[in-house]
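Shown next as structure tokens: one chain only, the form predicted alone.
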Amino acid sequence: MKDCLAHARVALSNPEEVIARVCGHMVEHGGRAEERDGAHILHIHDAQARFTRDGDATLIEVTTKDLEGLYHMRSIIASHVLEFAEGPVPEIAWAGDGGDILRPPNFQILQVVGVRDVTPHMRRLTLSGADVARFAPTSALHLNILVQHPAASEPQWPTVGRNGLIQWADPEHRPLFRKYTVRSLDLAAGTLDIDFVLHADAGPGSTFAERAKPGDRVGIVGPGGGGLVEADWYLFAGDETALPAIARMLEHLPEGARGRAVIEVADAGDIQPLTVKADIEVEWLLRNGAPAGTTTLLADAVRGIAFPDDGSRVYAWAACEYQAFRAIRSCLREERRLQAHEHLAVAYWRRGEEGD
């Protein structure tokens, strides 16, 4: 298959300045630079970013295996060449293949089938849509719902610009993205499902799934990453927002894999049934009244867990609010002494603030 190629000249004002941030950017997050022959080039996965003067202007060309690849490059690219510019903001125009991309290739939008209670706190939502397929692999478990603005008198979708960023009709209107995790999958119906935690002081999308009903259109960019990673011994440790994503990598373990799983919700009434194969421990911990955020359950708990020691291959993977996901990854890193590879642990939110 022919690479796809597109190339850009851009006027920095601080060309060498604006490079070595990007990609030194870019590096932190898992990209590779290097200089060959008077080039600084960046590596993404199987995608490429070479840079090189031309004259007055810096020459950028972007190469990856296809127009989606093609795509998320040239947006990498240019939003941190316009964060890193200084002076006049620079003019970024795109030539080369993707000209014709005229909304974001992993963007789609899907209709509401169904709404049901899973329990008292989460709600589920049932998308229909064409392409629900690429949402399979248990390695990306998550998408970006486009939460329209209240104030906004249509829906609004995305469309790309020539700086191959998005750009929107009525920018002061633009939705909200909020990621949330596809809980499950019906390939034969052509449907998805995805749970949302319901509470009193509800952020955009907690309102947005109180709101919808059969029939509304909704915007999703995806999938994403942080998902399942191939271990012998697992470690799952998340509240109630965490729990979609938990429930359905429990569903896709194997047979022969081992480990613990400790859940926080608010109290009996919120635990599901969860489908495992593996052998792994299911723990519940209940809050019993005390708001969410507020206990330290769930890192007490990763805390007493007890690894192996057997030279058997662990993966830990923990979302939660915020001051726990601190106190989690810092005994999966400097306690258990964890590897980057062997764990993943994020905020899903934070007390206090607005956020899903």
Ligand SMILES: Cc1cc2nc3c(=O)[nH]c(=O)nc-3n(C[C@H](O)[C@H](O)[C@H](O)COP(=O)(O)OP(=O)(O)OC[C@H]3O[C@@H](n4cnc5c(N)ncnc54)[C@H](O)[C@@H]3O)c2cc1C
Contents of the next structure:
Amino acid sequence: MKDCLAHARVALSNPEEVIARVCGHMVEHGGRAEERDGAHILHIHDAQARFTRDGDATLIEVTTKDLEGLYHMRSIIASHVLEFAEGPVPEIAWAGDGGDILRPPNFQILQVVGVRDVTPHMRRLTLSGADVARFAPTSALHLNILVQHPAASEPQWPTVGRNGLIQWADPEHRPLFRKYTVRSLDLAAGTLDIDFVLHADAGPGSTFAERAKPGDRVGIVGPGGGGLVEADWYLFAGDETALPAIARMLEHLPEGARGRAVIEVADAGDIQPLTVKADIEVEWLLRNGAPAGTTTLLADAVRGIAFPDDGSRVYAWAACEYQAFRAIRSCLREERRLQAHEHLAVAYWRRGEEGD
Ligand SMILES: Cc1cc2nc3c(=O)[nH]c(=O)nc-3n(C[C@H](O)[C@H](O)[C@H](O)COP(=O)(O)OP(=O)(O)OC[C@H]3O[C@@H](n4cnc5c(N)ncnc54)[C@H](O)[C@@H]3O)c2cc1C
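Other form of same protein, the form predicted together with the ligand, not the form predicted alone:
Next comes the full complex, this chain leading.
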């Protein structure tokens, strides 16, 4: 397949600094940077950005394997160039391939076709759309839901500007983004399920789920984020916001896998039956009246778990409120000495803060 190419000439008042900072930042996020024949070249997965001087301007050339990759690479480069540029905001106008990308390729509009409560605090929405199959791989489990602004006169859907970035017709009333997990898919029916925690101090995500009814349209962007990694022994730790991800990963684990799962929920009413072929011992931790994000239940449980010392490949996955995430991450890294490829610990929400 032919590579996709896009290029932009950008006037920067501090070009050397911008290029160094864009490359340095992306290297921190897993990219690789090199200098060759007077050019700075940044590699992100199989995409490339090449920075050279062109008279007074900086020439940025982006090469990717496909148009979706081109959309992402243009957007990553443009957003970081704008972030690190000093002085007047530089104009970025991409030329070359991708001129016909009018909407983000990972955006689609789904329709609510089912609403039911799985447990008292967990509402399942079934959404239907033309391309739910892109969410089938378990390597990327998450998506962003676009919750329409309450004051917007009509739903707003994202478009892509000449600078490669998302733009809104009415930026003041742009939708809010909230992250959720694809709990399950029915490819034959063309639907996917998302489980929403109905939480106290309801924000746009929780309120959207409370009010959703069949026929509503919802914009989503995805998939993204991490997913299931191959190992022999697993630890899964999470509160109810991570339950959809844990449940989906447990369903996909092969029979030979072993491990533990600790899941914190409000009370016994929020325990769900889980389907697990693998040899995973599941323990439910109940807050029994304590507000979410105020206990040390999850971190204490993780500290008490014995990891195998028989040479098994270990993988620990944890997602929860910020304070618990910090305690668990430090336990996994400092006490258990897990390497980067052996664990993923993420804050899924932070008590008292909005998650846009
Ligand atoms: C990768 C990823 C995947 C996620 N998957 C899911 C999922 O499948 N299902 C799911 O329900 N959530 C999921 N979450 C968590 C969800 O995005 C957050 O809980 C988000 O804050 C909810 O948005 P909101 O608009 O309801 O509340 P916000 O506007 O973000 O916050 C409003 C208030 O509610 C509080 N709050 C937020 N979440 C909770 C909570 N769970 N319990 C109590 N108080 C809370 C905040 O601290 C704040 O005070 C995921 C998060 C990430 C990063």
